[in-house]
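Read the single chain below, which is given as structure tokens and is the form predicted alone.
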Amino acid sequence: MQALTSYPHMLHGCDYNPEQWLNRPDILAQDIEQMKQANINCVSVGIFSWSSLEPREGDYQLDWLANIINKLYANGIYTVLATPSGAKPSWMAKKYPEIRRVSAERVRDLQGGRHNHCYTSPVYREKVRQINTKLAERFADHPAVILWHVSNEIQGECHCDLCQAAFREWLKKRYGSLDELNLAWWTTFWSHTYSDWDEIESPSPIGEPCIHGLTLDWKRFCTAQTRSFFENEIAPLKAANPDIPVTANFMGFYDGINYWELAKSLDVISWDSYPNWHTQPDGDETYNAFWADAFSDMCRSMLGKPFLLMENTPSQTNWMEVCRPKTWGFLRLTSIANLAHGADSIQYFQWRQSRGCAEKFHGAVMTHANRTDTRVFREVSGVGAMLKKLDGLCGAKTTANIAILYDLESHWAVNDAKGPRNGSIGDNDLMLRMYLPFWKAGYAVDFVNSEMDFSGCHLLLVPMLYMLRADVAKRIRDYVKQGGTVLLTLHTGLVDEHDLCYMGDTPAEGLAELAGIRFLETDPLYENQHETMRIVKAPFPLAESYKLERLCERVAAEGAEVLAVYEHDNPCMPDDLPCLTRSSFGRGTAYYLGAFAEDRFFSDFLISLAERLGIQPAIDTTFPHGVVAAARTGADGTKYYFVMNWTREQKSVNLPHPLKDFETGKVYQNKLPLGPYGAKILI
């Protein structure tokens, strides 16, 4: 399924801010010709244009925008039309102070910056509805408009009186009575029982920070309120033309709201990719690359179809501590990597550098010099030329037989748990540590949340599912019983959906029985401490031992086969406590890892497990360090292979079968050479 069925082509575009240049018609005239030279076929317009679209209340000035869209379309450039709600105009903030956010310290913001509006305010919702209605009436049937870009990098929360009242109403619907709420939040602790709904306030550093059920429900409410605001925003757009899809650009592993919930209101997932490139003296970009590719895979997984790369920089990112530009040829590499992991677009922030304010030195296709003979312009043009040849890739599928269960609500809860480690529990690190070996070896990975179906995957990984719902536990048990293979890990199944500890053996809700183990205690380690896991029965080739860090669980084997034990220097600690176990359950198998193991263990164990399960990588070969591969299959059955070198060293890959360079037609029989930061698309 394509990201955009209305425009079945790979998108090559950028954020375009013509309102900054309305007093420079010469610049605007140049833009279109230069975009054509850069092989740009779409632009995002209107993202922060509210004060130009409505300079005074009720005075809508849309002609300039229509003129821009018409001229772009006449030159073959389509429009991703944004709604301007991410940055409210100053006149509105002054006239309607209730729309300005209130912080957790209960201080109302001044006007300034962006993303500083209240999602609850009826006034702001109505103002957004009005401006979006005007935009929809004018442009919803314009042939140039192929996508609504709703707001921009939605984020943040508000603690004003309106939000407090809405939070209480949300809680009433969730719990029905104060008795149920007090029980779910365990408020008898420290005598914090609520006797009236009006006593409930959102978490605050100057108020209540210690009721974990309150903190968890506040985050859920903020997600629900953000999604409600979003639904209000898109209603006039969909009413005018339901066929134009809507998107909202995500920000990597941002956890302020639950993107999985917001995705339910989207037609297309998009995200803004800004890894901190070029920080290592040896030029090895492997870590940054795998982090970015992991979130790309998550975006692809959320709706089960390709996503759009809405923003990346063609050169430097101006808000990094050190703002290094992408080095020679690196833009092509990152572009191909995004395509490899499911992107149907390569888009930049931004087309032209601003002359002033916060992003005047952020990278852009056109710099202040206003020249097209720059390295960046040539490289952008080259990416566009490549994308023109790749229409067959548009909508191409990624087939993954491996799934990682990622539950953001569990992430919220475990990082607020007050023990066994505070500030560095590392649940996301564990997730990425489990993803890394598959990425290096070229295996496709899907991400699923607790609501999604994972029954079709061959291997399910469950990294630190601290908060476990009974229905999720049942689905995991059923999955294994019917023949699936699962790897459960430490710190799983300790609390329910209210962040209340389970009474009885854990992992709870039958997962202890599934794994054939029983949790005893957790031993958290300091940053400079390590323990050792010794393999006593290898199910496939493994090293003799592996280093452990952060958390070590002591468990008892109750039916499980012990594959590895802890090995201690401490004479007071027994050496035979299980660390890695295997248990048969129905027709399937459950592994349990009780410690935070080093990368080498996950590489050895998970790749061997995948091979045993018959899961195939994109290219069945051994890759040198820093070289990775991925694959997508087009609608016509063509399989596209992507091979990327994330080092600045010359590399070579042994090919198991001949592959042809998609761009040059050259056939590689046995070896594929890759230059520094080189990348190739093969068929």
Given for the second form:
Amino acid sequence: MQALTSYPHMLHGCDYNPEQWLNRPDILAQDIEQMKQANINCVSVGIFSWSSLEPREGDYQLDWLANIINKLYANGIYTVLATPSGAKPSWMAKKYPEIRRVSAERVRDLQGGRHNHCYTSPVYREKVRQINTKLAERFADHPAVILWHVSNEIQGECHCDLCQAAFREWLKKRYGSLDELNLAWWTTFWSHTYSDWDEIESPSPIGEPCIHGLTLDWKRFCTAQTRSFFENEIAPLKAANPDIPVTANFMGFYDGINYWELAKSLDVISWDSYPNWHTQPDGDETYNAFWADAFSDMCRSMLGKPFLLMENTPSQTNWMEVCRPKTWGFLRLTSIANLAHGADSIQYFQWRQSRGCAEKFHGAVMTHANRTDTRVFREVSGVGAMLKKLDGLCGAKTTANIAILYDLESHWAVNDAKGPRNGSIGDNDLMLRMYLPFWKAGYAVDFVNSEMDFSGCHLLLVPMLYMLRADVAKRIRDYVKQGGTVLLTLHTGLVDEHDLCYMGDTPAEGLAELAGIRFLETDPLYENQHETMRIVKAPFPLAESYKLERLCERVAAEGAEVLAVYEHDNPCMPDDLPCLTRSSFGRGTAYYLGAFAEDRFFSDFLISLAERLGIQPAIDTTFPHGVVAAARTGADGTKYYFVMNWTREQKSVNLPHPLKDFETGKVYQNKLPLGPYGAKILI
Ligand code: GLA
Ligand code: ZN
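Same protein, the form predicted in complex with ligand GLA this time rather than the form predicted alone?
Whole complex next, starting from this chain.
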């Protein structure tokens, strides 16, 4: 696999805002020397620089940027060049009020903050096109520029009149007629039938909050509009030089827009990782670490290749409730974990702390003290020194035989529904519970959405696919028919793509038949309530029982073998209500899990199932608590193993085969020692 950019090395970089220091040439000169000392080989510049690039309308000032890019390049530092659209300049916001966003309550913003422009406004689109054209004309052929960083953390929605009009046009194309739309949205409910397109308004707390089809289509529209805005941004960049890849930095499990759709317009996926570290009194970071790696795996899965870690803090993140710095030695650990899950870069927010405004106390490589003899600086340089030796990891691939089906539209829909558990249906939680045991045991996992091909995986997990499209159901059935193994779960296959409930047996579209069960009713639980799953026929060694919470779904077995039943304390309830079933379908097998089981169940069940299916972890051993592993294979066939200790205790791993420490050359025959928060890359 190829490197992500024309610079075939692991990137070690940071957000760099020289425009804040243009009156301090001494600082700018120091920056370059200090960056070299920190082993920085690329910087992201131009993020939020619009008022310096175009201080007055049409007055483009790009020389300062050219000077910076040239000087950096002369010193071996490459540029990730950002477009400035993430923050609009004040002159523009004043002259063109239409570019300021309108909230769902229909209130137009004043100027301020960032990430708050209208995606529809023709004026803003034109202004963005113009500035991006200037940037592209000047820099697209500059050998220093290796990547376009488009805008910043693209997010949010606008409810202005322009957006409303665009939404109606989008709906007209989608439905053709109002009759079709009324039918799809079930608008006769509470007499909400539309008789004119102009009656349709985006969802609002002061207006229409209860037509689920409307809410869903509004979210789809916002994603489409954001993507078309993005396409407008990149058109001049691509016109100037189609070979420079484009990226947009994602924000973890942010669900305001559908990243999977936006990914279709990206050459490279990147994300900004800010877990809330050091929350536990015992220093055990295992449960903080895994969701970040899950999102990294998602990024890697979206385009089926490595991604860039665009931002992480070298020390503190100043917007958290308590802003604990990454503790001594921790940056190396988080960096190696990111590499392990597919990152081809470690980049920081930020190079230098600003003197004023909202992020002056955010962590940075250079603090206000302006010294390089700090422990953070040393740790950053250490990561850079390590990356310098890792050219072979560039573009290295991850092979996963397990896939988790994660459909963001289904996530939107299930969280918008009223009932059975309002505000805490927990679909993402269920997904992460399925991911966790594999992460702990070192199995690679891919994420797929409803559009993606999963036919090649050996084990498919389907956490709460509430909204089920007919074509996905068919592909799941075909996959199993041809020998695949699937785990279907509660609250799956209840509504179609309009969020209209399926009539007849569910899970719909033949999934009930596939699983050999039929949905009867849902019993949601309060936080302090639990039920128990009692195993009656263990397909492989399992505990006798497991705790259940949140949602217990009662199903009837119609052909499936019952593997576990609900244990309860209501004498009126039958004792043989299935909770876990197994069914053969074609050459494959379908399991159905009816309830939110505790982590221990997923760990026992899924790991045994993976073993049964012959799926191999990165390192075939039993890891002590808090120690995890992953692997990637380089273009020359070298296999890189990553082992991370998320605890502050000394640990030791039994190795099934000797491995060599990639940095020191030391060979570990059968025991690998790991210090507190230690991490190793082995080959
Ligand atoms: C986000 C933004 C950055 C910065 C950091 C601070 O990721 O992209 O501009 O504000 O947060 O953590
Ligand atoms: Zn708008």
